[in-house]
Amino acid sequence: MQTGTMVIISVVSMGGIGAVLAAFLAVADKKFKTLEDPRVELLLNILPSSNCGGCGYPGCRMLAEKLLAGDAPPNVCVAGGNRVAKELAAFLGVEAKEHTRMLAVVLCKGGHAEALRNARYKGEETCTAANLTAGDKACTYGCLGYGECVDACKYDAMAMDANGVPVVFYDKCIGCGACVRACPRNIIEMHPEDHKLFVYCRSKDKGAYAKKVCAVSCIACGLCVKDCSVAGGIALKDNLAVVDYATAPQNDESTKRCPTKCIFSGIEEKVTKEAFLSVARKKAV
């Protein structure tokens, strides 16, 4: 009897402490709780909700917020381009700025026939699982062809081509820059859309190894740098060639003479994804 008691006793306590701290904590959110600003809501009816992460915060909803705080400017939302960023600006009530549209561009174009192989890679078929014993092609900055930029890209902006490099559809591409995130080796760079002249490669070993390991790889012979037109424009810099996009011109008068062809103008915008599709056609016919 006297057990059953002090059980009883226990229960009624624990019953009693919990209902304590249960209206304690009631109070508390109610006094602490912190009010989210309706407007949050309004202009997440403007954002895309994408959540693609090209804004550099984390969701659509952390950008909201940071719109209403000021510390973001309303032509940031690179999913919803031109369109959302004169919306947003009206709605916030200042200046509508331009939006620039950002690209995707892979800057290595060493696939199955270009790029020597000097190993055999059994593990994981990902890019960051095979750059870790550094995959089985012989030049180990270039492209490893796992496609595990084309898995991130959420807006089919991307494809392997049947040589086994990555491209980016130029009319797809919103610039979300999700693929350069997933790329372990850096060779893809976002670039405003008025870049027209690339180097695919970043290869920085000396020509002759460059050379032998892919054969459209840079070989810093400095053909490129003395074709420009504007003294330093390209440039050598650890045995590869480098645009200085504020000064070289956009055109292909530093291309007509790279050996290895692996410097372009203008590529970009013309592989858009019914052309790459009607390449893929053809070559199945």
Given for the second form:
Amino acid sequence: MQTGTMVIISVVSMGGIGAVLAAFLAVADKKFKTLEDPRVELLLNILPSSNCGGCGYPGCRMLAEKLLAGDAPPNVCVAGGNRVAKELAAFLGVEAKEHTRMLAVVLCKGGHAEALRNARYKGEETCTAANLTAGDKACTYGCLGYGECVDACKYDAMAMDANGVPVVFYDKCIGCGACVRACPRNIIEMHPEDHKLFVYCRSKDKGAYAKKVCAVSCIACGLCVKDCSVAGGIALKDNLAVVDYATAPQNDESTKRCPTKCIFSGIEEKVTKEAFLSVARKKAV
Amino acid sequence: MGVGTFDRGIHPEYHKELTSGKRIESAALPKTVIIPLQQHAGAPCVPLVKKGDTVVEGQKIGDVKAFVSAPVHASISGKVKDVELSHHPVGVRTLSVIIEGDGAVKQWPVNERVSLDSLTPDAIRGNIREAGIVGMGGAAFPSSVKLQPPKGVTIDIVILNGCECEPYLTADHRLMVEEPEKVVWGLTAIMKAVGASKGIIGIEENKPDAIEAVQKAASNSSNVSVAVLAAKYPQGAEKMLIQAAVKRKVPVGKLPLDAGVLVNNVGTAVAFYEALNWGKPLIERVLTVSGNAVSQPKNLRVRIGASFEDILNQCGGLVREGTGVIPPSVEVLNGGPMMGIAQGTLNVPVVKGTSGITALKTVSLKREGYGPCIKCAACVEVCPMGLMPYRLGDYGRAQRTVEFKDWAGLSCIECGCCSYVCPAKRPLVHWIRVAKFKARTETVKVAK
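Moving from the form predicted alone to the form predicted in complex with the partner chain:
Then the entire complex follows, led off by the chain already shown.
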């Protein structure tokens, strides 16, 4: 066979196969076309696309679909905050609602210096593993100190301090709640930004025992209950002071007489990443 | 006749010679006992006494209506000092009744012997429930629940576990040597309660005196026999024992009763005898105190609720009295070295599932850090459940619960063979335990 003929046959056969397949694809494109709401893509441009899960849905795309279906309110995105809430409301043509910023609060201050250690824990250094055998601290309610919450935080908004308890940087925390889900002792809670007064202890032990095992535990003495200017603003429940956020004033007037200094107000302004790092750096030098 | 055995498993050093020849002694009556209200698998008990009450030995002090539960009884006579949270040998603090003893000892009718024909299966179950008997091998599953198989399930064989494959422990061994009649009688009572036609007592071949004693005691009963099994760990695990003694396999994720078999510990059988004949609830148990940090290893009959410190002091002591602190040179375990749980304090009570107290010198333990997995598959070769421990461990560390479940991680029996053989010293069973816990709690969350 001559070379020229072979070239022609090759070109024709390959071109033919290509044309047939292209025709098939063209038909398939028309016939099997799935209609996706084009607004989903537009909503994804507004949403932060961080897939943090703070809204309760697995990711931003899922939230976009729920928003369009009307199943989710426009102020549900925690990572986006007020700006995204407004833009979403405008896009969806619904009334804009104020987005409340949520913050994670670690309700335990019992670190190396304060909490008694009565055991030696030599297992895997994660909180879940330590919690199976109650860890090495005598208090069975407090922070285990292995930092699973810090590992869970995607926003670089948490760190373990030198004392062995986690701190939240309130300038960085977006309120996704990943740390809350990671903590096996449930000592981290999500609170709206306007909550300032917290009892930094979760121990339900009786006062004498609680004081023995941790220097900053709530011993349920009831002084904050008496000092609270609104009756019933702070109550005692299961050997622990509980703040009623609907009524209790969020200032520190009721906390001054606390013998163990486990209840106080207004920590958020003080703890920023900058402040934390400057202290850490000073210590390093 | 060849000895029965199961696939895979390991041969750890047994160290049983320390106590296997020593008679069971009664421990001194404790001055105070701490009785946790949860000593069994299932729902915790509700206290029936309050601070200041006077209780007598054998009085019921905690009960709950739940099906999977067992009541607890006062193990000494005296006054209730407090009902509060106290340390438990299996980890967290639980609500416990603390009794201060007055020194009185109740005499149980030890010569009483009822005829088995006079007891109906329902009566046996009722008495066992009231006596608070749980599996005494360690898992502490309420016995009355085991005696009540669901409808449509027939149990034809009851196996008594006399293997005691855990190193150092000899409590069951001594029970079989010293009280074989009680063991055989207890077995026939269990057989009657579930309507089984055959009873087998499985004993490892390294206990010839126990085999002889039990064979002699069982010579009168035609439907009870002794199965001699290979000395291998974990021969005493339920599923391994069934495979070795009757050549049946329990399907994955199922219970022994799905294979028509019921397994009980020999200690449980003795408790059955004492409960049904003497009306004595489970207020004391036999345990082994051993290990290279104990100067006088012993087999002791101990009241439930006596503190570890009290018992160790009767075996030559370990620490200064009254401190409850474990010196850093010693590790104290609730149970044996393979599956036992290290204790943080000696102020923990003996519970129904405490089969032994092992105190080991820290220097004799190898605890350098672990290295990377070299994929030698030593763990796969020894896993009695046929799992892949190296893989399960990694899934556990990576928190990949779905894959962990797909690779049947939940059927791990936590025997510890994989960690024992791992040349890289990887704490595989620890990771798997954590992963099992995560997998179970996540299932609960989804179910809600």
